[in-house]
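Next up: a single chain in structure tokens, the form predicted on its own.
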Amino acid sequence: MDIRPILFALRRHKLTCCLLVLQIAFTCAIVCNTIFLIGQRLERINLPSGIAENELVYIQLANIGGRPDGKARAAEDMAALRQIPGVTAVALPGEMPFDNGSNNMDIRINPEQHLATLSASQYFGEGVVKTFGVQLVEGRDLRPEEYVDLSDVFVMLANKQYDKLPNSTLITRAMAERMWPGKDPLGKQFYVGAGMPFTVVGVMANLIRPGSNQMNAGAGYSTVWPVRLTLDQGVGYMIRCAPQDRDQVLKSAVEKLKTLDPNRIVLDKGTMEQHRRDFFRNDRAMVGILLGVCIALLVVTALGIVGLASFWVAQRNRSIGVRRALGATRGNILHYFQTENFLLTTMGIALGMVLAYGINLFLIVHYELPRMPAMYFPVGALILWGIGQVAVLGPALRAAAVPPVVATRSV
């Protein structure tokens, strides 16, 4: 079709042909940074633990001081868990995953390094590689012999007694590939603190780390060590059994400990399932915002696209029925119309583009967000045309059935 009795339409009328390019571009630029936003929500929700989450509940205790009996309460409490039906492996971890609160490290790969390599979290307690169910693809596990308890780490690194520490450890393979990428990490040593090695005994496929702002640094990043806690140490209890055994497993496992202590404080308790639910809440609402915007601003874009093409099918009526009259048909007229909407959309993607780019600029710039990859740009052009096809659809088919004798009519 010759566009250019089309174009020489729309310059009579430029301030509505303006106003509605200006709105097809804001909008473009709005959705593709929206979409963009929704899909790093996304991926941060659906993001793989590593753990048997389906496995696995937990028993966060109040914590009411050191008390010196803390490790063999501890001891005594796993003993009473293991021994309830369906438990297949029980841990008192120092962190768990899917919590606010971490501990982290810098890791250097060289003694003589002036900045980390990375900073990654650390996960302490005796067997939590097989109560979380973490695979470990090469290497070994942790032995019981290289455990150490956590209040003598405390005693050797306050007498600087470096030598002394427990010096294996786990590492996941996201952290073998940004240290040492295309080798062989079991028996390298990193660095921590004051330049004090650590070797590499074995690599795990993933463990997540906690902490919702962590995530961001790598979430993939973390560790496992030989220490042991006590029960004022830990962050609670976790427990691994069958799926279908976790409602009767968490409900004998708080009356164990009541009975071994009727003054416990049982401050939350639940699956890992449930518990990683509640970590991305704020995601998920997130979305639900994000989306409900994109739509809304879809719509009333779709209905300005409406509203104008629906003003001008009036406005020529006359026009139409001369050209019908002339020998035009329907399907002439439709598209007629339809290409005017694909060119006015067509102009508004690209101003809408600029505009999106901007806008990844300033959410780079203030809020450290990540750049857009340049699909999110196609993606939204598409979305446009599509909305421009369809709300223009309506009145061009009015308009393609507009008869002949409107023209005699009019003379």
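Rigid core here is just the name for the largest C-alpha set that superposes within 1.5 Å across the two forms. Residue numbers count along the first chain shown, from 1. Because the structure is predicted, anything quoted here is derived from the model rather than measured. First, how it differs from the form predicted in complex with the partner chain.
- A displacement of 2 angstroms or greater separates the C-alpha positions of residue 159 between these two forms, with the rigid core held in common.
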Contents of the next structure:
Amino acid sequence: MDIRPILFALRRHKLTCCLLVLQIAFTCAIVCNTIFLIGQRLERINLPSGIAENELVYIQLANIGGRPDGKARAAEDMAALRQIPGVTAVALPGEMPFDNGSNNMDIRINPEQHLATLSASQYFGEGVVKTFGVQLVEGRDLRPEEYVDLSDVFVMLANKQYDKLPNSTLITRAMAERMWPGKDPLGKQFYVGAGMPFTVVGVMANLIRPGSNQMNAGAGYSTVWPVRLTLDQGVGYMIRCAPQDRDQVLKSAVEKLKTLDPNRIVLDKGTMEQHRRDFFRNDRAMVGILLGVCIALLVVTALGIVGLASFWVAQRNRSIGVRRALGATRGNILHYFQTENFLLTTMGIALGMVLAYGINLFLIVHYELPRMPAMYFPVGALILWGIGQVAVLGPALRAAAVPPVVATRSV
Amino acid sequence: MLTYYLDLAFRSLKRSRMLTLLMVLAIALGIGACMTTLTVLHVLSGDPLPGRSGSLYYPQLDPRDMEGYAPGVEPADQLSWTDGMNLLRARRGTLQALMTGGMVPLQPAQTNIDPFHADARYTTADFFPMFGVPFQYGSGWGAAEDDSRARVVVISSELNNKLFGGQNSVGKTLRLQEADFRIIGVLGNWRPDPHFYDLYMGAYASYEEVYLPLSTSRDLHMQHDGSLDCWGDGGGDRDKLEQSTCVWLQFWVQLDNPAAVASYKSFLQHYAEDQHASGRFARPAVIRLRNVQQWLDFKQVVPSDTRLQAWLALGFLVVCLINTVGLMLAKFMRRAGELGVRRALGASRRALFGQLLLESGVVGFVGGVLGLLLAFLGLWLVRQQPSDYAKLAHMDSVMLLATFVIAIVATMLAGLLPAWRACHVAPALQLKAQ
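Now that the form predicted on its own has been shown, please provide the structure of the form predicted in complex with the partner chain.
Next comes the full complex, this chain leading.
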């Protein structure tokens, strides 16, 4: 279809056209960026953790009054928990995935290095790898004889007996790639604190680090250390079992722990899956809000198009009749309005792309977001073209239905 | 005249119901979204202690070692035990308090209540007068109790309601971590938001239930909660925090006038330089002295998601307004014939303009009222969210007024262009076309 007459006709309503183009442009710009933001959140919510999430339950406890025999109590608790039918592993880690509290340390590849290479999270506790279900891709797990009590570590640090500290540690593949790209990390050394060297004995496929803020500095930067904890030092018991046994195991575990020592408080308990859901609840709420605004915007824009198109159709009722009388088919009229809308939407999209880029720059500066990948632009364009065509269909069909006889009637 | 115009406006709005409905709905949605997010932003960026916050200051020092040092780096966020104690004992402000957060197991004497963990604040005596904390019963403690590591405790009114049914519990005993404490005060209604004095417990988190002397908490090895930042070999052994190279305490000082602020600043600078000269501080002496608002800004307490939502809603309002301008233009131009007749019969442009503007004002008013209802619905939805600040999302009179002003001004602005265009229609041309 020849678009020149359409453009010519549009020039008669410059102002309304400009407003419609502007509205489409704003909508396009905001929708592009909102979809991008939704994508970012979904990526975060779906972050792989590297642990057997559907096989884990946890119990966080607090004792009333510090007990001097914390080490023996923890061993007793864990032995009892392992006896529960269905339980495959138990650990008392120092931190837990999808918690906000975390221990972090700066790591250097070279002891003389001024700024740290990266900051990583520290998982303490016996049997963490096995209980969490972390996959080892290289090297070995920590051996029982390597473990040292945390209170002894404090004594060694205070007395500066650095050579007595446990020497071996596990790191994630993400860390290995950051620290020694393309090289075999096994047996390599890194440095912590006042230049204390530690050796990598194993590499884990992945292990997510706790803490919302820390996650932004490398979600996969985690280390596991041969350090044993007491109940006061650990974050709580982690129990691994088959997915279908979780509720039953959790119930029996709490009962068992209460029988062993009635004088304690269960601070929190639950499954790892539910813990993960809670951790990302703000992100999920934000996805809902963004999606809501996106849809509301598109609806408002669509209604605006319907309103203006209806106005134009009503205004041109007579000339449509004349065209029909002169031999234009219903299809011609329909296509006329569809093409008109397509032209206006295209102009809006073109302007919208520039705006979208501007908004993205604003977000980069103020919210430290990454640059929006180019694929979001065509997505936004397609959505708006679609909305435009759907919105204009009603008024355009009404226009096509105008009988030629209208031409002969006076207004 | 006004009633006549209003009558005209209603007639015209009634004539094209669909178009009117669309305009009202667009404005209502835009205003509703905008006011919901702006109200949340307004609530979250509020002043926690109106009238008092301007004279409360948070000193920062940098006791860390040279590792990771770069010129211009901000000093540590919190204080170490040694520096906190030194600043506290110097007594250079009108009032000053050293504090940190924690959790203590609480064993109620009532057998029907299970033992539970209470959020605690370990602080020094000036906390209560400095922050203007109201008391329902009793009072806070004094310097003597701080020095003698007294087993005294102040409890929140919620805890008092829970344990003592709201009765005056002063003088009664509270068992915390297997030790008996004497209740000396029950707080009145006190909840400054954000939780400015210790952001590490969560900026909009729930409030402390028990307040006890810092010295006592250290004496009993009570659990410290919040942020603990260590350097060097400061392993973070929680029983030896007094000697460790870690920062974990918050210090607030009241300075009543600019002269006091200036003199405190120079005192801090001298203190830092002395510590540097003596070799305790490795880094060059850099200090900060921020008041409450500056501290909240620096720590970016208002969640960035909330700001982002406000921007998004503002963008949405703009689209809704452009939409309304377009529709109104279409509506007014459709009536070009009618307007031409009125002009030909002697109505002035001004009169026409006034009438059309009034008509758009009516649309704006109705849209605003509907938008306000939507904002109430939006805030209710926000309150259903799980985040810890959600429950604060309520509209106050300032925002209520702002909603109407924004709604009407926005639509009048939206009506301005269409009305101006419409009343510039040449009457003769319109009459001829008929």
